[in-house]
Amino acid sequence: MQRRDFLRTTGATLALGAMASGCASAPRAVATATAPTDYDPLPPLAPIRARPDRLIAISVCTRPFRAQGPRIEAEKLGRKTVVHHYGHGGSGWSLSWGSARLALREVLATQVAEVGVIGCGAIGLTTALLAQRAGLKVTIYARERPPDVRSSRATGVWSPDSRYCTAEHATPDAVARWETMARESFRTYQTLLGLPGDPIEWRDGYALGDEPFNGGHGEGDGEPVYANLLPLIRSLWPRGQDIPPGAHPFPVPYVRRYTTMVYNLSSYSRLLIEDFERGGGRIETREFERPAELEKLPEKTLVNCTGYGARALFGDDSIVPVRGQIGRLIPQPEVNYGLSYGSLFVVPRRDGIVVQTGAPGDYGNADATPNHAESEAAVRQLAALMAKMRRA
C-alpha cells in the first residue's frame, strides 16, 4: 500500500515521485511544488468526526509484491495456455487497465475465441472486460468476488508505483513497460469520471509536517529499496502547493496541498461487474488448489489473475506478502479532503473515511487478521489533530 508515501512525495516532498525509493534508471526529480505565494486559497474544511466508536469496518489486504515486478507472460500447462497476470504489489488498481492490455496481447496471440479468467479482483475484472471488448467470450472462475476479494480491502488511491519492483530490477525494459501501463491506466480512469456512484474522483489532500519537507522516501523497516518511477509521468496531475502559515487551519508549520485520484471501491467494483455481465460475461464460483485442476476447464486459454493466491496455486515463492490494514469511519459527505501526517494517512471515500497507518513487520507478513487496537489508535491520533484545527 504505502499510499501515504505516495501523497507525501507527490504533494509534500516536491513530487519526487516514489511511494518508496529511488530508481537507478530514472533520475531523481527536481522540486516542482509551487512557491508559498503561488497557491489556490483553501476552501472551508469540515472537521472529521474521529472516534473509535465510529469505525464501521477494519480490514487487511495482502499485497502481492514481486521484486521483478508483475508477471505477465504465457506458459503451456498440458493442453492449456496460461497467461500469468499477477504480482502488482500495491499498484493493482492503479495499473490494472494498462497491465490488462499487455496480458490481452498474450491472450490474442493464442488465437482463441473463448478465454477463462481465474480471479475476480481488480486485475481479473479489468482483464476480463478488455478481453470481452476484444470480441472474446469470457468466463471468470473465482472462489470469491467483490467485496470479499483482497483488492476490495485496498486504500483506494492512485499509486501506480507502490511496491512495483525493486530499484535493482528497474531495467530500461521494465521501466518502459511500467510507464506504458501507468499512462494507459491513467487515460482510462479519466473516462470513468462523473459516472453514477462516483466510482472515480479527483480529491485534494494536505500533507502536514512539523519540519520542512526534505524529499525523503518511505520504506518500512526491513523493506527493500523500491523503484522511483513517478517522475516519468509526473506531468499527468497537478503539482503540489505550499500553503503558508495563517492560510490553513492545521496545527503544524508546514502544509502542502496535493491532488490525486480516489477509487470508491464499492461502486467501482459494482460498475466493473455490471459491465462484464451486461456484455455477456459469466462468473462461476470455483476454487483451485493445484494447477492440474485447471485442465478441467473448457477454455484452452486461461489468464491467471490470482494475485497473492498465485504463491500457493503455482508455487511462486517470488511473491512476498506485504500486510496492509485500513479502518473506515462512517462517511461524512462534507469531508472531501485527505490528510497525510507522519504515519497517519486519511482518504475521503464515499463508503467511509479511510484511516491507515503503517506497522512494523508488515513486509513479509501474510497475517490477514485485523488488529483493532491499531486502527483505534490511528483514529485517536486523527482526533487529536482535528481538536487542534482552527475553525473557520
Ligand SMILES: Cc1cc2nc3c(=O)[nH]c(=O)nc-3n(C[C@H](O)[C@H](O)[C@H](O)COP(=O)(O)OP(=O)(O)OC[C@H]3O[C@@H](n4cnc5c(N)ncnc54)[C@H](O)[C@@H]3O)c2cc1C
Second form
Amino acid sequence: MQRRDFLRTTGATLALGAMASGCASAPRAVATATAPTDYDPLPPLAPIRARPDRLIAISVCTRPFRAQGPRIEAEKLGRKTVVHHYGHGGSGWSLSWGSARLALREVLATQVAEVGVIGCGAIGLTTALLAQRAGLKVTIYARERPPDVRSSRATGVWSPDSRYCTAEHATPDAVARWETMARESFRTYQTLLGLPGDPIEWRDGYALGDEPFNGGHGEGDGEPVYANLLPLIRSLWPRGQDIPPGAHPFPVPYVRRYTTMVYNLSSYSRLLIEDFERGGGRIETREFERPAELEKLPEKTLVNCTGYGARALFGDDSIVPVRGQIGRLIPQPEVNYGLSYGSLFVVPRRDGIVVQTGAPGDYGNADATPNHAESEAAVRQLAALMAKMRRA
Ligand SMILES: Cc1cc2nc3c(=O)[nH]c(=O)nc-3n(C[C@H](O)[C@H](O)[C@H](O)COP(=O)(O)OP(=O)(O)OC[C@H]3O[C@@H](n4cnc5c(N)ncnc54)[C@H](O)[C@@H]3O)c2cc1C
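Given the form predicted on its own, state the structure of the form predicted together with the named molecule.
Below, the chain from earlier opens the complete complex, with every other chain and molecule after it.
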C-alpha cells in the first residue's frame, strides 16, 4: 500500500492531495471523523530513532494489479482444472481470507480429495489453509516461500481496497464480491489477535497535515482512477479522531488519530506455514515455466496463486506491476504508533519500523531494484519531524 491509500483507509486524505490530482470527491474524512472535542487523550509517544544507519532492510515489491480486479475462476487445462486466483493489487494480505473462500468454492465444485496450490504468498497460503480445513489433502508447489515471496515485502496494514480495481470496472457484481471478501477477511483477522508473537494487532497512528483534512480521493501520477469501495465497510473499525492543537506534540496544525490493523509479516507468515504443516500440508519447491508443466502434477485440481508470476506463466498481460518500496528501521518495541505526513508513511511493526514513500512512475514499473537514496531521504524526513516534536 502507499500513503495515499492508507489515508483513505483512515479517512484522512489531505485537501492538497485531492486538488493536485484534480479528482476531489465527497469529504469522507470529515464525515468519518469525530468532533474535535471528542477524542481520547494522547499517551506519551516514544521518539523514533530515525537515522539512515539504522535501516536494516530495503525491499521492493510489485503489486499484481488488474483493472478488472482479481481473477477467481476455473479453467480446463488438458485433464486438469486450474482455479485461477491472482491479481490482488495493493490489497492481497487484507483480502486474502475472503478471497480464498471464493476460490475454495471453485475447488470444491470439482469434487476432488486432493488439491495442488501453486504459490506460497499471502494468497497461496490462505487458500491452502482453507482447503485443508475443508478436509482436502493439500500440497503447495512454489518457487519461493516466505520470507522470499513478494508478499513478504508489503507494508503490512489493513488496506482492503488499495488498487483493487478501477472505478470503470466497479460493476455491482464486482463491488458485491469485494464486500464479501473484505468482510470475511476482517472477521477472520479478529480471530488471530492476542497470539504469541502478535502476528496481527491493532495500532494507533497519526495523520499529520499542514492543511485541513477533507477526505479527498487522489490518484498518483499516471495511475488510473481506482474504485472507492471503503465506504461500504467503513463502520467495521473505529473512526478517526481530530486532535486539536496543543493536545498533541506534532509540529503541524492538523492531526488526526487513526486506528488500524497491522500485520507483523514475519510472525504472521510463520504462523500460516506452521499451521499448514501441522495440518499435514507439504510445501515443495518447484518452478513452472509453462502451463503444460502443471499437467504433470498428481492433483487433478490446481489453484493458481502465482500473483505477479501469472503474467509470465499464463501470459496474462492484464496484470500491471505497480512498484513499491519500503525500508525497515531496527525495531523499537516502545514505539507503538504509526505516522503519515507528506509522502512519508511509518508503520510500527514488530520486525522493524516500516518507512515507506511513494515515487512517481511506480505504475507499470516492474523494476525491483531497491533505491537506497529514496529510503534514506525518507528516514531523514522522519528524523526532522522527530526533532521538532514537543517533549513532555
Ligand atoms: C510496497 C507494497 C506494499 C504493500 N502493502 C500491502 C499492505 O499493507 N496490505 C495489503 O493487504 N497488501 C499490500 N500489498 C499488496 C500485497 O503485497 C499483494 O497483493 C500480495 O503480496 C499478493 O500476494 P500473492 O500471494 O498473490 O503473490 P506473491 O506473494 O508474489 O506470491 C506468489 C507465489 O507464487 C510463486 N510463483 C510465481 N510464479 C511461479 C512460477 N512460475 N512457478 C512456481 N511458483 C511461482 C512465488 O514463488 C510465490 O510463492 C503491498 C504491495 C506492495 C508492493
